[in-house]
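As a starting point, one isolated chain is supplied in structure tokens, in the form predicted on its own.
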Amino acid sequence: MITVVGSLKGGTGKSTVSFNLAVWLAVHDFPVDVYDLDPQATLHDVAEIREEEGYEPTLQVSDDLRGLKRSRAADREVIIDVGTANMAGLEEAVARADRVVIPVPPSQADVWSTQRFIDIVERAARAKKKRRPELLAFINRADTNPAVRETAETQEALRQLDGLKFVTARLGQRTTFRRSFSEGLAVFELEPRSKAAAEMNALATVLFSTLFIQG
């Protein structure tokens, strides 16, 4: 299955989402393959780290679509992390894609902005005549103060929106995804036993739950 993490706007967290998913499927055995095609380029900064480091399994990152062919999808996991600050490698990650997965901060601001992204992704796939991906939401770097509402507010707009499947598992603004991530380890790695770390396994066996049914 070849999954799409995206959003219109930075700062998402759609790297460190999709580092953790590929490491993740690595940890479980699960062929991965990882394409960064975003200019900033994070996804390779670091799987460099974590091959310095020497941390088992590495991942492989590439940034050219053009080996990507739907038949080796077929057997393997394919994550790639793109934004619109790269349009002809969106369009290209669409085309290919059988889903696009959302990392959604709770703001307003947010929302639109995920409403419009879900128009992007709507153009790109018209743009290359394909069928338009499945588009799965979900709150990253939920408020873990349950006084704070922005969160509920967030989840239940994400529910309104046309076209878009809303995933309740959350990540929260925990500064142990920042560190693992700047260490070159998953946040199931640096602290297993940590709330993070139940958090990113919950939702990779939500967006991978297939697998377990075929293994």
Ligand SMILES: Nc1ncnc2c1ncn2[C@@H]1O[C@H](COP(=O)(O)OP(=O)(O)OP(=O)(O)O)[C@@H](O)[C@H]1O
Given for the second form:
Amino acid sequence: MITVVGSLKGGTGKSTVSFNLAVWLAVHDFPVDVYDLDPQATLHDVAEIREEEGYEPTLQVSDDLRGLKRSRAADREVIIDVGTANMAGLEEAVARADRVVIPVPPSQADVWSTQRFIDIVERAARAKKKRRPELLAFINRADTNPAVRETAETQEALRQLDGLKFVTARLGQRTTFRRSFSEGLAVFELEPRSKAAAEMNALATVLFSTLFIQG
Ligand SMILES: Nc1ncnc2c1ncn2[C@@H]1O[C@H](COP(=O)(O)OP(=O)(O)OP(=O)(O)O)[C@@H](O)[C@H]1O
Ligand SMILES: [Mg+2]
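Next up, the form predicted together with this ligand. The previous block was the form predicted on its own.
Now the full complex is given, and it begins with the chain already shown.
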């Protein structure tokens, strides 16, 4: 299955989520290919650190989608990290994707930009004469203080958006995400007992649940 992790806005957590999902798949023995289409090449950098530090399993990160055919992805998972800084890359990714997963920080501006991003994905699919991939959104960087209303408000607003499925599993705003990433580790590797690890495991399980049903 080909999963694009994308958003219109910068800094929503695309690279953090792509990396953690890819490592999660690899440690569960699901073969995974990672594509980093962002000119910042963040995933290349984190995979390099991971390899230098000798952490297993290593991640193979490519920036060239040309070799990626849907048929090849039938028995592999593919994660593509792309933003609108690379529109051509986004179109290529959307044309191949089974689904687009959108991390949304809790704010009204992020809800608006998610609406615009849905339109961009639809246009990209039409431009390539492809069926629109499934669109899924979840909240990333949720405020860990329940008194803050923005997360609940953002959740309600996302539920109202047409053409989008809302994933209730969310990731909180937690330093473990930043610290683990800079060391080349997934959150559940650096701190397996942390809340960040539990949240990431829950999100990955929801997104990849069908992999555990075989027959
Ligand atoms: N759940 C989280 N909790 C705390 N920090 C987070 C979380 N998710 C992401 N971050 C931090 O937010 C910043 C942006 O995240 P990231 O680089 O993954 O976003 P991005 O969407 O890939 O950004 P860009 O658009 O620049 O590629 C990073 O410093 C990252 O460590
Ligand atoms: Mg990024």
